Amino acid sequence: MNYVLKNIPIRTEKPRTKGYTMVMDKGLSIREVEDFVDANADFVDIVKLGWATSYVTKNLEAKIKVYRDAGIPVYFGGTLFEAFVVRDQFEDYIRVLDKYKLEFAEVSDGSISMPHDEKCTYIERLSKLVTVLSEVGSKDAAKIIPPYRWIEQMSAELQAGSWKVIGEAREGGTVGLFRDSGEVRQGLVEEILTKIPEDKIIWEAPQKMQQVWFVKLLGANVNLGNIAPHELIPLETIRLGLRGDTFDHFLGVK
């Protein structure tokens, strides 16, 4: 850091398995993510390229080399995964990460209904591939997942070969973990902890007050994601305490 303060929260350092961060890049050019490793590259763990934009994002494998020789991965949106799958283009799906050298795939069932031990075993094979993430939760707003299916999936697919599980809250916070007014569901969450070790789960977690709500409940080193390239740095002042949400939280930090 650039100067010192005290009770500031010690947040782990890369590579790092808590306290982990993913930035959703939804269609940076290679200038644009150029500067955004000069910037930031300390601060984020791993991008997703958003959905299924990497199918039509220009240059995808130099602007891939930017991120990969700033030492962050990448790997595409499980909404790519399940585009395959509906398809029936699974193996095409392996060749594509074969072709980019990606080694993290995301594995998730939100805008296609699968069943649970189908999704489970696409993450078995997977895994000895790639390094799995898959997705728990829904894309569509109407649909409500209660917290023992949420608590179910998640430990299976844990088992199957999952490295993290993430929440679901799309690009916008609005759905999944969170109610359409972007409020968190806090008794869903508090369920889930009960079952789920915390540093197992990435929290889908795009706007600033959602944020705020994991840091003040699981601390500086909660796994959050899908954070926009532009808050990646005012969420690190976040998780230290040094911006005006969070900044009583930690004065009390040794």
The other form holds:
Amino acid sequence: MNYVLKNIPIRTEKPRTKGYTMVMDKGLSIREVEDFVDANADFVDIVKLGWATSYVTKNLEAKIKVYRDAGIPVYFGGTLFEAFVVRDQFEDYIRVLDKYKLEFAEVSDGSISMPHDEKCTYIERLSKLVTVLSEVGSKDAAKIIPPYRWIEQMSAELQAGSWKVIGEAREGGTVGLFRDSGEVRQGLVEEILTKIPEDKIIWEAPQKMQQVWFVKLLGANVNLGNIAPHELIPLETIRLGLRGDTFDHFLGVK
Amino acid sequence: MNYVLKNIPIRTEKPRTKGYTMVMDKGLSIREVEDFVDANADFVDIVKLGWATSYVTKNLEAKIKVYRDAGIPVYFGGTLFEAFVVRDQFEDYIRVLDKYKLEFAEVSDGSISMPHDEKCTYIERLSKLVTVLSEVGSKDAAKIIPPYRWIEQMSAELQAGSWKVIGEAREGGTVGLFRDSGEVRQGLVEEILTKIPEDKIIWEAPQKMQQVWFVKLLGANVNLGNIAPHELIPLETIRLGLRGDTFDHFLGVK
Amino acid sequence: MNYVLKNIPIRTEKPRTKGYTMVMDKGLSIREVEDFVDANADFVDIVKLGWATSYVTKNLEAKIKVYRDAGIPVYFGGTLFEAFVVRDQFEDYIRVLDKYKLEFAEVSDGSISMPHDEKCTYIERLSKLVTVLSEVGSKDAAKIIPPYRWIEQMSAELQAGSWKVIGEAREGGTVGLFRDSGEVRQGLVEEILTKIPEDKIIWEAPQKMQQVWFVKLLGANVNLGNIAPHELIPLETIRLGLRGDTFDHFLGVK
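What does the same protein look like in the form predicted together with a further copy of the same chain, given that the last one was the form predicted alone?
What follows is the entire complex, opening with the chain shown before.
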């Protein structure tokens, strides 16, 4: 850090097992990726190329390489997995992962309907090839999943081989963990945490008030995802109690 | 594309006659323009330098050249035309178009009041020098234009020489085609389409839900405008059914 | 300017005493700063590194130098001052200002409670070392300060040595001068202006409608702050009556 402030919460360092930050890239150019890693590489643990944006991304290999050279693995959003599965092209999907030498993959069912044991079979299969992140929660605001189902699904997916499970929020932060207003479904989060270890969950929290809410609940080193590239440094200050929103929260805490 | 997915709608390619995308640049630096065209040149057909931003843009000639060298023509927002006309400087406006060797110009009356036949006279005159885009719809939320007037004006402007007509939405997407909430005035759009050929209209649709609405109504190759530079790749995935919002829409469609 | 339009309000030029624009940088990379100054250096008078983002900013010295070389001084957000004070590290704060050779500093009490005469003592002390901007208004939406208190505090802070006082709005524009909706507290602003000279106040106005409101009230050369880097050129056009929102406002005004 650039100067010494007392009583700042201790942040984990890369490679992190907790305090993980996943960033969503929805179409940065190569030079924009260079700019991003230049300012933020220490704070970002993994980058998701949002949904199926990788399909239309120019110089995809070169772009992935910029991230990789900065120590940041890349994976493709779960919607791409679903786009292959719904077209009966799962074998092609595996070839794509291989072609781009990806070490992570996301399994989700946010846009398709799939029996949960089928989802777990995909997780099991993919987890033999790559590290799997699996996402729970629908992208459809009308499909409210009760807490006990979130827990059942997360448990089953971790058992099937998921490295971590992701709580769904979309880019805008308005479904899954959140109400239409962006407000956190607090009871849901608290109930999940009674059964699933905190370090196995990445909470998608694209909006500032959501990030603040999770940092207040779970501390500086909560795992957060779907962070916009230009919100990384702001998030880091929220984690450290150095923005108005969490300023009081860590004072007195060693 | 980077890999093969079946049943993806066929996108038109440049130079496009439909499936046109107009991007609004409201002040990018030259290097930001380079980044933008590097990642997006295939997806953008024309760039508007928003309203009168060209008045205060540094190195304007060099900036236009970066776009032009990437095969993307540039034009100045209609508010600039209005700023010249309201000051009785229309002849100066023509000299500006000439100075920057622009091949397109926009004629609008979003911020000024002008008899419609006078607007058409401007279109007629300019269409002898450049390709004219003309915009229908007020920037004033209080001025609701009924559907039959939209149709009358669009018809008259096309007849006067407009290459395409633009449905107004502002940068924020809250007037003209849209309600204050950003919601599409659906009946208006449908009525317009009974009389004006779809390929003669560019719909300004800066917000994601508006883009989704138009893609669902008119397909992957709808003409859309006022797209923010960082929303181009997301828009392309919406057009192709590769984002959650339109994921189901094209399945089964060849 | 790139071409001549008649009846455009006269903008002050750098170094400005009024018509001042303060930009908030919340984490730009060095190359992004280069891009920013390339397009905007004439329009920005000072840059704030938002709240305590300077704590986690990479290559902070080099970044400050890019701004400085473009003729733009930099200062650290008031939350950083508060973070040092609340930890009883004010002397360390002075050393930080010195280390980075900053010529400006902000004194605020948005996140901490402090007797107002203590705040003025800090202003007095710092004003012997640097040029002080002091901020009035809480970041806490629940703490509504009545107009007469705003005036008392602004007067006292100017007398204690503040070069200008800043009306608080946060990055999002929803507290201090503004209601939760982002709407301006009009009566508050008007009452303040009966007692405090306009050129001694910088109004934080991150949202477009707020900028428009102040330009309509106080003209092209109102002092505005917390402007996002990509909103500088748009703001400049609002100041000049060259965007729809203020298009009519200056017509007929020399």
